[in-house]
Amino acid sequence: MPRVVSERSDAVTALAEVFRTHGFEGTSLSVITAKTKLGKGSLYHFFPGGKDEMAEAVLEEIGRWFEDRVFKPLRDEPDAEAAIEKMFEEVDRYFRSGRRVCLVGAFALGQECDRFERQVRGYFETWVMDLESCLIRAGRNETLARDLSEDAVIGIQGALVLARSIGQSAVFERTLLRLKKRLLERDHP
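In the form predicted on its own, the structure of this chain alone:
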């Protein structure tokens, strides 16, 4: 029997896990209804634009989460080093120590990248730019800050892929520790 939800946000949370598991292209309406236990009527009530609107809502929710928990602190926290520490804590929590797929990263690699370019590009550009500005506040020069911020985001995304591929979340955890140490080092070349 279909599950009834009264809030769109409840549906978005369930949809995110379906897209994480099956990808955008592998997620059909029948997969969505089976995995979320939401009826087609509820889905189309909340998402009259169908699967594209569902994916947009999921990407927007991820964007809001990262904005509140990662990007805004990187931009606004007066203590830059505390903001970097918080970024790594929140990233570890969000990706469940490397056991959870980065849905934005998955969308970046799939055929749906062009369809959701604004959200995908915005997520990664914001992360790199906000981390870069935080590193500059922490005393790094602009070139080094840019390199470190790109390396950190690349490292996090790569560690997610590797950890999930080999089934060892410790790879993700160790990578976060190395990246954090590198970003917080006082003496950089």
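Could you present the same protein in the form predicted in complex with the DNA, rather than the form predicted on its own shown above?
If you are looking for partners or other molecules, they are not here, because only the chain is given.
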């Protein structure tokens, strides 16, 4: 049987899925060892700080993923509209059409919001800011860009809540389309 984890970075990927599924408090070391096939010895070797350090590593990985695939393109891609299209593609893929939850969003609603304040706040602030700058580059005025970017990030997070609640990934897909249309509309009211 192949090992699931052979280095720390593999562990982080597995941990992300566990935390997403069970939440921070609901994730016990025993479910972690079960899902990662790593004993406590190895876990504490990789993450001396225990569960907190594991969650921090996961948040860091998530932050890096979004930075590479979403935020940086929003800032740097010369074609602003292409960057927005790409954002929605990546988001849809990442959240598996709404069947996967946003760990940062889930943390935001719980006590984890205080425990990991820096990472949670950073994730959302960056997202809104970079989308805003992209919209400005696309020719929107600043007020509208701010409004639209906030609205889009809010819409994605809210859609994840609703899609999971009523068990329809169609809700998520529909919402992404609506948000994209709103962002790309040339002559917005």
